[in-house]
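A single chain comes next, written as C-alpha cells; it is the form predicted alone.
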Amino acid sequence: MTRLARTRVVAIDGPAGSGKSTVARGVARKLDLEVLDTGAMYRAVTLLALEYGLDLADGPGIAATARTVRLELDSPPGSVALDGRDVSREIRGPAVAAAVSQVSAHPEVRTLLVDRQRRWVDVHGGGVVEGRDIGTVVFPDAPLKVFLTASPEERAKRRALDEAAADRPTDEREVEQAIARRDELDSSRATSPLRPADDAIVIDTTGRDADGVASEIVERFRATAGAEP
C-alpha cells in the first residue's frame, strides 16, 4: 500500500448494530473520502457460495470460486455487484445473514478479501474502511483506528429497524438473539477474531447521534493525521 493511501485510512470496527455503516458514511462525507464496507464483500462471497451450492465448510473451495468472479462495490455508491449483477439487496437477506459468519471464518476467504480491500484503498488513495478486523489485520498501521460498540438492546433495535425498512419485519428479541450468536462466532474464530486493536479508540454509540460520533472521529483523525511524520 502506498504511503499516501496509508495516511488517509480511517479504520472502523465493531459488531453488528454498533453503527459502523452510518458513522462511516458520515466520516467519509466530512473528510471527502470513499467508504469501503468490507462486510458487504463477505456477504457477497457468502451469497456466491449459496447460489453455487458450495459446501460452506469448504474454505479453499469457496475462495477458489470467488477468485473467478468479478466483485464490484460502489458503482453506484453503496451497491454490490457480482459479475455485473447487482446483489445489493440479496446480500442482506436472511439466508446470507445466517451463513456469513461461517464463510467469513475461513482463512482462505479472508486472505483473498483482505488483499482486495488493500488494493481498493490503493486505488482510492485512502478511505473510511469499516468491518470487523480492519484495525487489527487489514490496516494495522492506519493513523486512526476506532472500535464502535453499543448496548445489546440498542443494537437489536437498530437492526430490527433496518430489517423493517427493507420490508423484512422481524421480532426485536429474535434479532438480539441472532446478534449474540454472531458476536460469539465472530469473536471466537481462530482467524481475525472481532476485537479492538490495542491502540483503537473505543466509542460507545448507545443513545448517541450518529453525526456527533462521526464528528468526534473526524476531529480525532485530523489531530492524528496532522501529527504524522
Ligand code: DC
Contents of the next structure:
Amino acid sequence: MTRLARTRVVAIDGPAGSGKSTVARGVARKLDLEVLDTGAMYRAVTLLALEYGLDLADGPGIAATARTVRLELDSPPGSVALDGRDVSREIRGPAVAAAVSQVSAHPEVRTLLVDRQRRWVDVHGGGVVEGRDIGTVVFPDAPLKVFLTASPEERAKRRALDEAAADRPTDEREVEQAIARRDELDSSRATSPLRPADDAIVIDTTGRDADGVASEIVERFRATAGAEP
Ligand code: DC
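Next up, can you give the form predicted in complex with this ligand of this protein, since the form predicted alone came first?
First the chain shown before, then all remaining chains and molecules of the complex.
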C-alpha cells in the first residue's frame, strides 16, 4: 500500500509565487489525484504558535504543542482546520507570513510535519505534493520531481493579486521585498533548505499559463510512470 501510494506522487517545489499552487491543482485534476499544500501545514503551526504566545525560537516547544492539536486538511477541500476551527483565512494573513520562515526552520517542527505528509500520501493513495523540500527530503523517491521558478517581478505580481483577491490589497514593491526576505530565509536555513532535487525538472513559469505548465508536467509524469517496471 505504502510503496504503491508513493509511486503516484508528483513533487512540486519552488519559491513563493512560482506558481506551485495553481499548477499543482491543474496537475491533480488531470491525473485524478489530490493536492497536499505543505506550506499550509507550516502556516497552521505558525498560527498556533502565535495564538498560544509561544517563543518562536523554541522549536521543541512549538512541536510539542502542535502534537497536541488536531491539524486537518481538506475537509472541505482546500481548507485547513486546527482542532475543528477553520483557519484557512488566518493562515494567509501578514502575521503568519512574517513568522512562518522562523517556525518552519526548526527541525522538530519539520520532523512532525514531514511524518504527517507521508501519512497523508499513504492514506490518499498518492498525490500532488507542493512545498519546498518535497523532492529533496519528503519524497526523494517520487517518480517525478518538479522545481518551479519565475522572475522576482512576476512572483511579486502574482502574490499581490492573491492578496487583492483575499481583500488584503498591498503594494507590489512591498510584496517583492517580503518574498525576497522569505526566500532568503527558506534557502539559507540549515534543515531542508529550498533547493531543487538533483533529478528535478526545472520549469520557469514566467509569462507561461498555468494550464500549459500543468500539461507539460502530466506528460512527463506519464512518461516516467510508463517507464516503471
Ligand atoms: O508555500 P507557502 O508560501 O504557503 O509556504 C509558507 C512557508 O512555509 C514558506 O515560507 C516556507 C515554509 N515551507 C517549508 O519550509 N517547507 C515546505 N515543504 C512548505 C513550506
